[in-house]
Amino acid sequence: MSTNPVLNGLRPVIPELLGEAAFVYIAKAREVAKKGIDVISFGVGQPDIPTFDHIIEEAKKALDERFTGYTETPGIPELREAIADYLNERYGANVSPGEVIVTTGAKTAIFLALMAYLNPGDEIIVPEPSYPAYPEVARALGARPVFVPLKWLGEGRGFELDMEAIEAAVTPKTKMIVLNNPHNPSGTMFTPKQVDELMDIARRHRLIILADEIYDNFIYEGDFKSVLTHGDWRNHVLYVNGFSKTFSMTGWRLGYLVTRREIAEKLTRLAVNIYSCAVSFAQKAAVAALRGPWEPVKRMVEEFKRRRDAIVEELSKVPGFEAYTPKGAFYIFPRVKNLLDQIRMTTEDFVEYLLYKRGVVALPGTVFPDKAGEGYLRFSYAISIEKIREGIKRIREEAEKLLEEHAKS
C-alpha cells in the first residue's frame, strides 16, 4: 500500500458515493455521437428552452454596472425579498426575507440543510426511487438513509407515498423525512392529503421534513399543496427551491433554503464558510425572474404538458412497458420489468443496448437509490415532441425485435 496521504487518507465513505448517473450518461452519449450516430437523449433533467430574455438582459445590465463583487452571504436583500414575496403570494406562507438563504443551486441548499442537522448515526427517511443527492449527502455526513419504496399502483396509475411504511420506518434515530414534490424521477405529484399526513407524522414524532419543491411550477393538472401552507411549517420544515427548472437557469446555479429566522442566521455562518455568496449578477437576474413577466414560464409549462402527453402516448405503444400520466415535473418512470423478464436483460443492460444500438439515452431506474428502481426507466421529456416520438419509436422497434428473437429461441 502506498504511504501517500493523499491516496490513502480519504474518509472511507467518499469512494462509496455514487454520484449522479445523468452526468455519466452525458459523457456516454457524446462518445456515441462521435461515431456518427444520431443521439436522442431522455437523460438530463434540464429544460431545453434557453433562459428567458428579460432575465439575461438583467444580468447584462448588472455586469455593465460592474455589479461583480461579493454580496451578503444569504443573498442580496432585494432577492431575498422577492423570494419571500413569491412564496407568500403563492402559498400564504408568511415568509420574511430574513428566513431566506440564497444558495449556489438547490443542491447546496440540500447540503446546508442536511449538514446542519444530521450527525453520524442519525437516520433520514428517503422515499425511493430518489433523487441521489439526499442519500448521498447523508452518507457523506455519516448518517444513514432509510429507504421506503413508493407504492406502485399499476399501469395507468403510477406511484404514491406509502404512509404506513414511512411511519413504520421511524425509529429513535430518525431525524428527517425527505419530501420531493413534484417528484424526481417519477413525475408524481403527491396529493394534498398525503402532504398533510406527512406533516402529521413529523408533528407526532418531532421530525424535520426536508421539502424540495423545485418543480412546483411544472404542474399539469390536479391540486398541488406546498408544505409552506401549514401554519406551523417553521417547526418542522426546511424548504428547498431554486431557479434552474422554473426559469430554465440550470447553469446560473441559484437556489434557496427557507427556514425560521434564528436557524437561517446560524446556517448563514455555515454558508459563508462553504461558498461565501452566490454569484452577484446572477442574483440580480433572479430578481427579474421572480418579478416577471411570468408569461414565458406559463408558455414553457404548456409546452411541457404537450410533451408529456406525447411521451405517454408513445410509451403506451411499447410492448412490455407500463406507463402512466405524471402530473408534475418533466419525468416519467415507466415499469419495464415485463419486457426485461421476457428478453432476459437487466435494467442496465437494456439501457446500454438502447444507447449503443439506437442512440437513445434513458436512465436505468437503479441509479435512483436504493433498490425500488429495478425494472424501471426514467425519461426526461425536456426535448422536442419530434425527438420524443422518434426516440420512443426506436425503443419500440428494438423491443419488438428483441421479443421476436427470444420467442424463437
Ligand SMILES: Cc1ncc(COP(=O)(O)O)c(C=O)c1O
Given for the second form:
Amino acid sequence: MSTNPVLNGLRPVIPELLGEAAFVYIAKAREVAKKGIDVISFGVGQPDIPTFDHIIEEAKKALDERFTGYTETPGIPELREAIADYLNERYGANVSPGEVIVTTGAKTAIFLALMAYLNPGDEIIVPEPSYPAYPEVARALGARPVFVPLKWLGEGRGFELDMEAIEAAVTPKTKMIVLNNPHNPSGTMFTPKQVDELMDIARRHRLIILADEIYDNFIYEGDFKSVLTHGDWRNHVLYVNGFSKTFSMTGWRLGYLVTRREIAEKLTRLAVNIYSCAVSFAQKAAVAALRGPWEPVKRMVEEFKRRRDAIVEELSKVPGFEAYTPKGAFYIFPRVKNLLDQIRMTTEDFVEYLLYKRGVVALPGTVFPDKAGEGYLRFSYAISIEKIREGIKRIREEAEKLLEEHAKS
Ligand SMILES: Cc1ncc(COP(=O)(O)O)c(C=O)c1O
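I have the form predicted alone already, so could you send the form predicted in complex with the ligand?
In what comes next, the whole complex appears, and the chain from above leads the way.
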C-alpha cells in the first residue's frame, strides 16, 4: 500500500483505503477496447438504461423555473414527505419526514450513519463479501470492521447470513452490524427469518443495524422483509436507501438516511458542514420518481429477471463454476474455486486472463472485503441478454480450453 506523499515537509494523514474495484476495471476495459477487442463488461453496478423520461422532464422543469439555489440541508420538504410516504406505504414503517435526511447518494448516507456511531476503536460487524464502503469508511474513522463470512450453502443454493458466527463476533466494543439486503455482491435476498434473527441480536446486545436496502425494488421472487417493518426500528436501525438503482439515477447523486428524529437533527448539522444540500433540481425530479408512474421501474425489473435467468443458465454450463439463482439486486457471485484449483490460477489471474484474452470483464471476489471472496467472481448482469450469453460463452470456451490443457500437462 502507498503512503501519503510529503508536501512542504508535511505528510497528509489521508487514511489508506481500498478504492472501488469496479472503477479500476472500467479503466482496464477501456485499454482493452482500444486494442480493437469487443469488450463485454459484467463489471459496473448500474442499470444500462437512462433515467426514465418523466423524471428527466421534472428536472428540466425545475431548471426552467430556475430552481437552482441551495435547499434545506435534509432535503426539500416535498421530497422528505415523498420518501416517508414510500416507506410507509411499502413497509408500514410510520416514518415521519423529520426522520429523513436526503444525501448526495446512498454513499453519503452510509458515511453519516457510520459517523453517528463509530468512535476510534469501536467495532462494526461486516458480513463478507461486502460492498466496500462500509468497512472502508469505518476504517477511515479509526473503527475496526470485524468480518464474518456469509455461509456458502453450495451450488444451486447460494449464501445466507451466519447468525451464530455474527453473534459470536459481538464484543463489548461492537456498535453496529451491517445488513445489506438484497446483497451486493451476491444478489442474495436474506430471508424474513434471518432479518428477524439479526434484529433479535441487535436487541439482545443493544446494537445498531446499518441497513442498506438500496436494491429493495430488484426482487425477483420470494418475500422481501425490510428492517423497517419492525415496530422498534427507531431503537436499532439506521436505514439507507437511494435513487441510483431503482430509477437508474446513479449520476444524479441522491440517496437518503432514515433515523430517529433527534439523531436526524444532529446529523443534519454534520451534513450542512459536508455538502450543504443535495442538488436542488435533482431533488424535484426525485419527488416525481417516487410519486410515479412506477410502470417503467416494473418493466426494468421484469427485464432484469429475464437477464438473471439467462446468466444463471449460461453460468451453469461453465465447467468448474457453481452458480445459484439470486433472488435480488442484479449481481451473481458464483464459486469458481474448483476451476481455479484445476487450472492453477488465482482469482485475480483468471479475471485478468478473461479480460485481456477475450475482453470479458468480471470482478474478482477478492475486491469485496475481506477475504471470503477468494475463489468467487462477481457478475453484474445489467447488460442485454445477447451480451450476457455471448460473454459467458467466451468464459465457457476459455474454461474448457484451460481445463483441457491442464489435463494434458
Ligand atoms: C449496496 C450499495 N450501497 C450503496 C451504493 C451506493 O449508491 P449511490 O450511488 O446512491 O451512492 C451502492 C452502489 O453500488 C451499493 O451497491
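Since the structure is predicted, the reported quantities are computational estimates derived from the model, not experimental observations. Residue numbers count along the first chain shown, from 1. Take the two forms, superpose them, and find the largest set of C-alpha atoms that agree within 1.5 Å; that set is the rigid core.
A movement of the C-alpha atom of residue 401 falling short of 2 angstroms is seen between the two forms when the two forms are aligned on their rigid core.
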